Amino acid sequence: MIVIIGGGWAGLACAAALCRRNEGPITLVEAAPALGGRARGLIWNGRLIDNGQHLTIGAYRETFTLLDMVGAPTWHRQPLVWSGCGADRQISHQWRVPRLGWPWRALLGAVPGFTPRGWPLPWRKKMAAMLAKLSRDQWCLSRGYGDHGPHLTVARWLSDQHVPQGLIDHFWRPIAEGALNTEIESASAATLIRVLQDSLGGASDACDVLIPQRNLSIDGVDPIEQWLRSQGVQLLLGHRAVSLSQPSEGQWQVSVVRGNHQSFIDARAVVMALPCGPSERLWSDSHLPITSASRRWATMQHRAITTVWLALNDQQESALRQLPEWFVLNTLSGLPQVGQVVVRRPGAIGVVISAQSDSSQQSGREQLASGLALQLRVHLGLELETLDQKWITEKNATWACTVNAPRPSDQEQLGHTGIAGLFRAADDLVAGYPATIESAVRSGRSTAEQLLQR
């Protein structure tokens, strides 16, 4: 028996490679009720909503491989349109990237007709240098900065280049602290160039953007969770792991409680598909030693997510319709920064608040919801107290993508924990990537590849 603990996209990733070569009986523990971890889908009072936002590109091969596989519905596919939405619900910048491999879409982007709409001239001189820069340096700031290259800010990267602080504003924060989920004063530069190289800098399809039909369960997770069962897989939802331990070598054993009930699981193996914080808790409540693997986890630091769910009526929902499906709201003087992409969806908007580090936290629900009610009646002339909403806040959705986050060991991003058996599969395994379901997938099946190699 193989032991997965935790149903997040890792751990679902997992399990499914695992059963690709059918290793033997298979059970997933999952404390929530369904599965997905924070990337799953929502119905609220009818409408059809994720857990927060969660936009997917084409770079995303293991992804999409893993949906491919499972039968999931098909997605929604289009080209990547870097929309910025001005007062009165007005695109006032916009920029559709060609859907041509590199370098062809930057040079075409050069092209009269082709260039950023709206975009000023030293806009697009400032991009089109600093993209051939970052493509002559093979994408990579060491030939820049040398040694100092991996601890260099996203925003120090900027300053270095002499960008525009309004094409800062636009394009740079909105990207760097959506992909990091971190602020671009403490966000690794080295990270986002490497999120750029893979998109902007990759094939034809590599930048277009991928939605779900409905929501990210009906069109993602269920499809996985429905193999998952058909292949044999235990699926244990509202179980919660409480600890770990090892009655023999080479067996261990998961004490898993469910309401009042404790039951106990014997397994040859056990996978941790946990982010670093119930790792942490789990490794310290079941007294394992501590490990090099284990005392990285307690140092990273956490960033929240806060989205906004708007229900609209049909007058409400017509006068947005002519915007594009995701877009950004561009800083306008005078007014607040607090919402950055707005997602539509039937009968709702969706606002995304990210990058938020404790002294945003602290400010309270009440601050941003009057920072984002300005927002909304400047920009799309909505007014905020008057919708019904839905507001998610996750304290600590993902890891903090700073310039000192401590990197994983080749053993950590291979599934190893330091103690033979034990496996983990998270987002923060992929070394110099964000934490994304991407990463998530990817470390769920090199975790499982370990496994079988054991």
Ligand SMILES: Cc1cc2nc3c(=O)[nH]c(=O)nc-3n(C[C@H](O)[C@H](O)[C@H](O)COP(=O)(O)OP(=O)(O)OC[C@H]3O[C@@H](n4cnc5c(N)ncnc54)[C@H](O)[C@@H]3O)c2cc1C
Given for the second form:
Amino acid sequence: MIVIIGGGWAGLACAAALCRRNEGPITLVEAAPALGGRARGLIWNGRLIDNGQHLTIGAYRETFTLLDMVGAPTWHRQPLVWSGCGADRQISHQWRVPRLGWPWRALLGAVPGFTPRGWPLPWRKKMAAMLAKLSRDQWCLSRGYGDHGPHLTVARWLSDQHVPQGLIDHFWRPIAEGALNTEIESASAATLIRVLQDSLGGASDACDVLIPQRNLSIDGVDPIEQWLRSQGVQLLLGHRAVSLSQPSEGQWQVSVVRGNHQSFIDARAVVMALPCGPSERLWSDSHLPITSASRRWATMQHRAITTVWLALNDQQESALRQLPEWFVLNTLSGLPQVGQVVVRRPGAIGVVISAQSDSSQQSGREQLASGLALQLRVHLGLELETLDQKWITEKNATWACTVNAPRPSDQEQLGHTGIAGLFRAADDLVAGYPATIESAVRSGRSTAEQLLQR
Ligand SMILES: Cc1cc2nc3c(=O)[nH]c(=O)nc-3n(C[C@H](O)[C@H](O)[C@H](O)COP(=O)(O)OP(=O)(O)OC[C@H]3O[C@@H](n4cnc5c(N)ncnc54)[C@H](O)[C@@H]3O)c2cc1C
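Having seen the form predicted alone, please provide the structure of the form predicted in complex with the named molecule.
Expanding to the full complex; the earlier chain stays at the top.
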């Protein structure tokens, strides 16, 4: 028996990879009543939404391979169109990233007559020059910065490149804070550049944005769940793993609790498909010896994301119909920059407030609401207080992708924890990548491979 603890995308991908190799009986234990973890769908007053807006792109190869394999419905695919909304529902800036291979995709942006619309010539020239230089340097900072490259923040990198403030506000800050969920003043430039390499510098479809037709659960998690069940995987939902013990060499026992009921599962190997915090808790509750992997979890910081879902009536929805499916709220002078991105869903919009550190969370919902109300009034002509709303704050939405975030060792990246038979899969184990569905899926697959090799 192999036990996987955690039914987020890492645990699901791990279970699927083990099943494909017919690796004996598998039990997946999930504390929540449903699978999906931090990337799951919800139904709110009959509307299909997600716990937080997830933008996935064509570069997420392993995620979409997994979804194809389980027969999930096709996701809505569209070319990347980076749009900025100014006042009165007007899209004032728009970069339709051409579906061309590198380098035409970036270089065409600098040629007048091509996109981006509304970008002053200095922005276009700067953008093309930056992308061309990154490509020349093979998407690596070490050329210009040597050993200092990994310690360079996004803000410092942009300042060294003399990027115009307007371009930072409209493009670089939202893309970096969206992809890394970390404020640019401390976010890692090397990781952002890795994201750019895979997307803007990738194949012609790498930048495509893919959105589930209904929500993340119906079009993603549920089909994986059904496939796993069809392969005989035992899924224990609503069961929390509370401790691990090793009754004899090569044998594990997982203690799980459901309500007041405790039971034990014997296993020859265990995968903790858990983020750093829950991994650390389970480790210390099990009195396992400290390893370099477990020491690292304790030092990871996190950032929150708040998504504010707003129900729209027919009239409000038709007033916004000409807007793209998702867009950035441009910085406007005198207006607080609370929400960064807006997504449209049938009968609703979601406003995303990302890169929230502990101190920014302390400002509290009231302060966020008053800033957001102003933004919505000016940008979209909506009155926040009149709208039916659902606020979802994921406190530990992602690990903080700062320049100080400790990098996983090669062994950790393969899923090893330092104790034989006890593995880990999670979105912090793919070096050079931020916390994403794709890194969770990659880690799940690669941990399964290590376990099979044992
Ligand atoms: C609001 C929000 C927006 C995001 N936006 C994006 C985006 O746009 N694009 C993108 O790619 N990624 C995005 N992410 C990140 C992405 O959701 C995560 O990187 C990914 O889902 C992590 O998956 P995981 O399986 O590693 O962890 P998790 O999803 O956290 O899965 C861990 C699971 O373990 C369970 N668990 C915990 N403790 C126990 C226990 N003791 N016993 C049993 N089960 C336990 C939890 O309930 C959970 O289901 C976003 C995340 C959030 C929260």
